[in-house]
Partner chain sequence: MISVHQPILQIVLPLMAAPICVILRNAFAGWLLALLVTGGAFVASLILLVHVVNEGPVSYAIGGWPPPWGIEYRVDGLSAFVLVTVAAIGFLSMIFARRSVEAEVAADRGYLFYTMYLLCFTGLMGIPVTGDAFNLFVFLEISSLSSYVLISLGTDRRALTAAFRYLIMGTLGATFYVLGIGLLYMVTGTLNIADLAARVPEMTHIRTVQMALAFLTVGLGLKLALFPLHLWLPNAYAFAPTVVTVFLAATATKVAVYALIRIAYTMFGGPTMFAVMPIDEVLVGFGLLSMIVGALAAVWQTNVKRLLAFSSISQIGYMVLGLGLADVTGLAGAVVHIFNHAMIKAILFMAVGCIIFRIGSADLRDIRGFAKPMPITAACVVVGGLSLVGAPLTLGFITKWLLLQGALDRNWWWVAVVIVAASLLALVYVWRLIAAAYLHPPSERVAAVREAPAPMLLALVALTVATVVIAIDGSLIGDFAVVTAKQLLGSGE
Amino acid sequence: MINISLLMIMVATALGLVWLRNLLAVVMFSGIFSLTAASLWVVLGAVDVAFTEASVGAGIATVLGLASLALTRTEHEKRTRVFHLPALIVVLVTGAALIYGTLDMPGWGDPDAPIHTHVAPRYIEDSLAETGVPNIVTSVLASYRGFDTLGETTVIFTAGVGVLVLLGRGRRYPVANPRVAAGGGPGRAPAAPGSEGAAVPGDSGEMRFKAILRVGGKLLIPPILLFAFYTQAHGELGPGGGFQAGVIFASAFILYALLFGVPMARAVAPASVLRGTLALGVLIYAGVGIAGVLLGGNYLDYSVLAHDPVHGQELGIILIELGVGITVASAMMTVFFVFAGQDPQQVD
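Coordinates for the sequence given above, by itself, in the form predicted on its own:
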């Protein structure tokens, strides 16, 4: 009943996304859909996926959607009465082809399916002995599918670079003195545009007086960062890893920026540092593979990294997960800061 209830909520939310024309409502419904999906993953036992879905889908993606709305001049989607028959035909043909392709797939939960007779038993029975990592998900992603995960990390790096190239010329925030940016202290300088002490159009300076939110943020941000480090370090033992830790770590900085202003967050994580760490994570991942080649093994073969092959596998997994976490966190923070630095007056 829990699964069916969550699935029905997702279906209703998806229909609402298609029907609604208010863009703010669409963004909020999208966050509700992601949060419900994360709950469904938890019920199904896919806690690793639930971490990422809740942090990215319900958290960071919702914030970026709201940031995009702040840069637009309309709150409603434009209605059009144009009926494009070729587009409808393409969609119907593609959907029919996808449905036809599923007809030869094994039934749901079929014990005789190839994945249950060849691949899954190998991972379940041999992954701990071969990699020394109890979490099968981590061993599969970081070792057996190391090339695939390297490609995913490179895609995230490329996305961050693409956002920088397309939107990187946004508003520049002065961050020379965080105390001045915070508007604190006697005889302080005028608050910089975009800082917490500045008047922001539409809020009448209310954020400056929302002490409850800021005190709550100060109480929440340290545990969030601590949980991110725990998720990174605990990824080979239980649910977690570089992807999950990276988005959780970035969400703490984004929360800090929302409560205390982008200049304050920029003082802690300058753009130059983020651009360096964005590439550093991929370099760590690729460098582990190169180290394996130099030590006489194959690329991304961690067995040669230590005197014992199992210890080498464990060391390699820890290192590449660290690289993944660094790149993911840097990419998420970079995208947010780029959106936050755009000037609404210059956006159509």
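Rigid core: the largest C-alpha set superposing within 1.5 Å between the two forms. Residue numbers count along the first chain shown, from 1. Keep in mind that what you see is a predicted model, and the values were worked out from it rather than measured. First, how it differs from the form predicted in complex with the partner chain.
- With a cut-off of 2 Å and the rigid core superposed, Leu103 has a Cα displacement that reaches or exceeds the cut-off between these two forms.
- After superposition on the rigid core, displacement of the C-alpha of Ile136 between these two forms stays below 2 Å.
- After superposition on the rigid core, displacement of the C-alpha of Asp112 between these two forms amounts to 2 Å or more.
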Contents of the next structure:
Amino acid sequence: MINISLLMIMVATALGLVWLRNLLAVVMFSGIFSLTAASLWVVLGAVDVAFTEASVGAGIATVLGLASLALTRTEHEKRTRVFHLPALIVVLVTGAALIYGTLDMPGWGDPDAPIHTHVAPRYIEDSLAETGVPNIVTSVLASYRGFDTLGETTVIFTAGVGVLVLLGRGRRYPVANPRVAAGGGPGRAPAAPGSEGAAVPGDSGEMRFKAILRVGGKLLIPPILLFAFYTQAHGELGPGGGFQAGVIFASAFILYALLFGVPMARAVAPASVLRGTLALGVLIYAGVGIAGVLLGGNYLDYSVLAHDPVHGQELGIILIELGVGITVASAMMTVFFVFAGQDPQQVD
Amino acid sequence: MVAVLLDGLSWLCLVAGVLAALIGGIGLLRLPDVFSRMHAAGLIDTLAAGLIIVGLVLQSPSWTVAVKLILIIVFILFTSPTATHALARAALHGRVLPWLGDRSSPSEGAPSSKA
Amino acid sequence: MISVHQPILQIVLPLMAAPICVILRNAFAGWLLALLVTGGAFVASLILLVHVVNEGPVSYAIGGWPPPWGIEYRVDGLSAFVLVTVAAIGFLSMIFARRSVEAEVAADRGYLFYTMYLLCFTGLMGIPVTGDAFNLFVFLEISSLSSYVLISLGTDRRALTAAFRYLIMGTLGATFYVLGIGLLYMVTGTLNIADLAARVPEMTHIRTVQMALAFLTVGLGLKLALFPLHLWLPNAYAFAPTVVTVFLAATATKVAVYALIRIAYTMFGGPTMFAVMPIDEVLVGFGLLSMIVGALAAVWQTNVKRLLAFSSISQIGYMVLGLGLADVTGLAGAVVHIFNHAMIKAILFMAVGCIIFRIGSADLRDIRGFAKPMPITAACVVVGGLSLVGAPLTLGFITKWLLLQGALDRNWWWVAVVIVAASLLALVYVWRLIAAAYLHPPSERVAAVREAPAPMLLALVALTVATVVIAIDGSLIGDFAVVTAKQLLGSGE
Amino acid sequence: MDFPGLFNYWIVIALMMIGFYIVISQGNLVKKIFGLNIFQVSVFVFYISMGKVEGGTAPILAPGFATYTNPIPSVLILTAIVVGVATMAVGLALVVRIRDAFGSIEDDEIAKLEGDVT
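Moving from the form predicted on its own to the form predicted in complex with the partner chain:
The complete assembly is shown below, putting the previous chain first.
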């Protein structure tokens, strides 16, 4: 029942997106959609995925969306094509094909479906004995299908470098303060002449405004960082792992940058350092694989890393999760810093 | 006896929380401008969420779960007011004026869309 | 003889070279690294090809987990062949790249360019060897994501929109692919291609399997720019930096064709599946349309890069046609054409790169008479162009011959007619290129230029000589393709 | 066909198609990117739904539980989510650059500025 209600919320959100013209609302709706999907996944027992989607789809994606709206200085779509006949036909045909394809599928939650009887049972039955990790998602992700995860880390690395290539140079025209650009765009009523002083905070007001946020934010940053480390270390026992930890770690820096400005955050995490750690994570991951080869195993075979295979697996999983965490955190921070402001080290 | 009492108390909190969320939701839709809507949203953020979590704490099977839930309350109590504050200042900064007039003629500053 | 780890190392070493390139922060060092790594991968892939041809397929269990629980790398004749093609082009593009990149990409972006190039190379190398359907998606996305960025580095602002459209279309294609794999996974419970191959052909009557094939085909159709899903391609190739165009035009779509062959034949059992769901005839239809539409559009282009890009769409049509013919000769034609077209397009785009480097334009009117100051480049254009048309004694002829035979074997004489017609259209646009080179007196600007720098010319000439040498004894590659095609068709029975 | 049966899948398919529709019908580049997000997330929902086992708990081995949700879809989708956000980051960066170069993020206006529409 709760599945259906969550799915219905998602349908409503998605349909709303078709009609919305306000792009800020589009970004927020997309975040809501992701968060609802994450809730649905918790209900369906996929907690790791839910965790990731909540931090990425509802968190990072929304921040990136808002940042790019500020940079493109647009708030409204010019016009919405709600009905677009060719697109509608394509979509209906595709949807009909998919529904036709579902007709022979096993029902929702059927325990005898092939995917529950063919490959998966081994993971559920033997993974603890083979890898020593109770979280099956972590053991499959990091060990059995560890090469996919290396690919995934590479994709994030690619995105980080790609954004550096595209925007790292600084911009060709000065960007207005994103908040002003987003808030002061068309569609907002101009302030009445007499109310200027009241509505727009002066310098002292600005400071007070920031003081509350800064105190609140400062209080939050250490727990966020702590939580990131907890997620990183606890990924073998519960939901979490390098990817989620990296995103959370980066979000602490993003918060810091929002409160104290990008240059201050940049001072903590300079561009060159980030670029190094971005590369380092991938190298750690791929290097663990090479170490396996040098010690006489196959690539990404962690069993040979220690005297005892299970011990080796645990060691390998901790190391590669660390690699994933480092690359993801650096990539997210790089992407945010590049979006949020010019990269001074790139301009010179 | 204690178990029944705890259960009853927990349900009381949950129902009260849901009601608060409902009222907040109605307020979000019906109130005239950003600031008053924010007030309704604050109700959901703090009271509704808080009550629901307290209800869940009373239901929790082990103390680790309870501690985690209490941590969430603490977290919400820190973040929600800060976020509401930031939102209000951003609205002022964006020159959105509070709605002061009567319902028939909304002031210029009242936003036209619900989004 | 070969290291057991070779299949994986030739993917992982380029992958590791990319982050090292970021740490080095130097364009020259990045280039050198890319050159060494791609060169090493090329040599390794050649050794692997010889090994596979002599001793049969190689399987490598990553992480030491036996398939289908772990991810398997599985190299057979076809994958080793595609691997050699990608590695060869990747290596020669790097020889070609240095001066061209210096001219087209800002100096402070240079090292990032090579990082992206290495990532793209890794992605494209990873697709042919993987034996896991989902791993294929991951590597497809590594290569796609890096190609979007590489394309956007072009000097024209239209490179940005071209990259964006490619991103949208490519991501839609990838999502369709994931959806298809999901449907298939649902009814089989496995992602390993060999394991799927053992199960799927017996399930052809299941509607979920049929739709899975449909979605996989559409998804890859977007990636390989089959008409009518080709709209992203012309601008992407026309406005990307030249080296990127050389590399992507020669390899990216070809690897997607490989993936489609792998899925339709190995995974779904080819003819067994086609008997239930006539996707082969659909592919023949769209292949023919691609051939004609691409060639017709190419005839009207004035920009050489765009002309060649449309020609690519037409040539992809040949491959898809061969794939859809679903008999030994047709499929062999498709396999040979993967290699042929990679070589030919690399030659032609490299030649255009030389021209742009010296003359600074790729417009047919601006480069008239370039044969006089640049005779070697012009000669290479002639060889490549003739091969594109399919003139006898060239590589292209082998393809056309196999395809014609394949069409006639199935008694589809009208397909043969279309093949000939498309070749005639190819003759028209190639003729425009050759005429521009030889039949016009060079303008002052053109007459003043010299041949391109030695490394660029070296890569171009090496490729041209290689195609000529391979074409002289065409039976070598032809026989190989026929054997491969028999294996592919045999696996379905 | 008993009630939840395939009905849930059909809602998910509807979600996918809404996302797909936004991508191909809308002219605004930012909206296209977010439509793509909807499409991808819906496909992820589809995958996770496959992994559901009636009565199963989250796939973290613990004493007292015998039925677990299938872990493989989770693993695959973790990878796919990352690929999705990577694509989104690159896509949005491209949108910003396009805005710089063309002064617009509307598909038709850009096509006009490009001069030659293919």
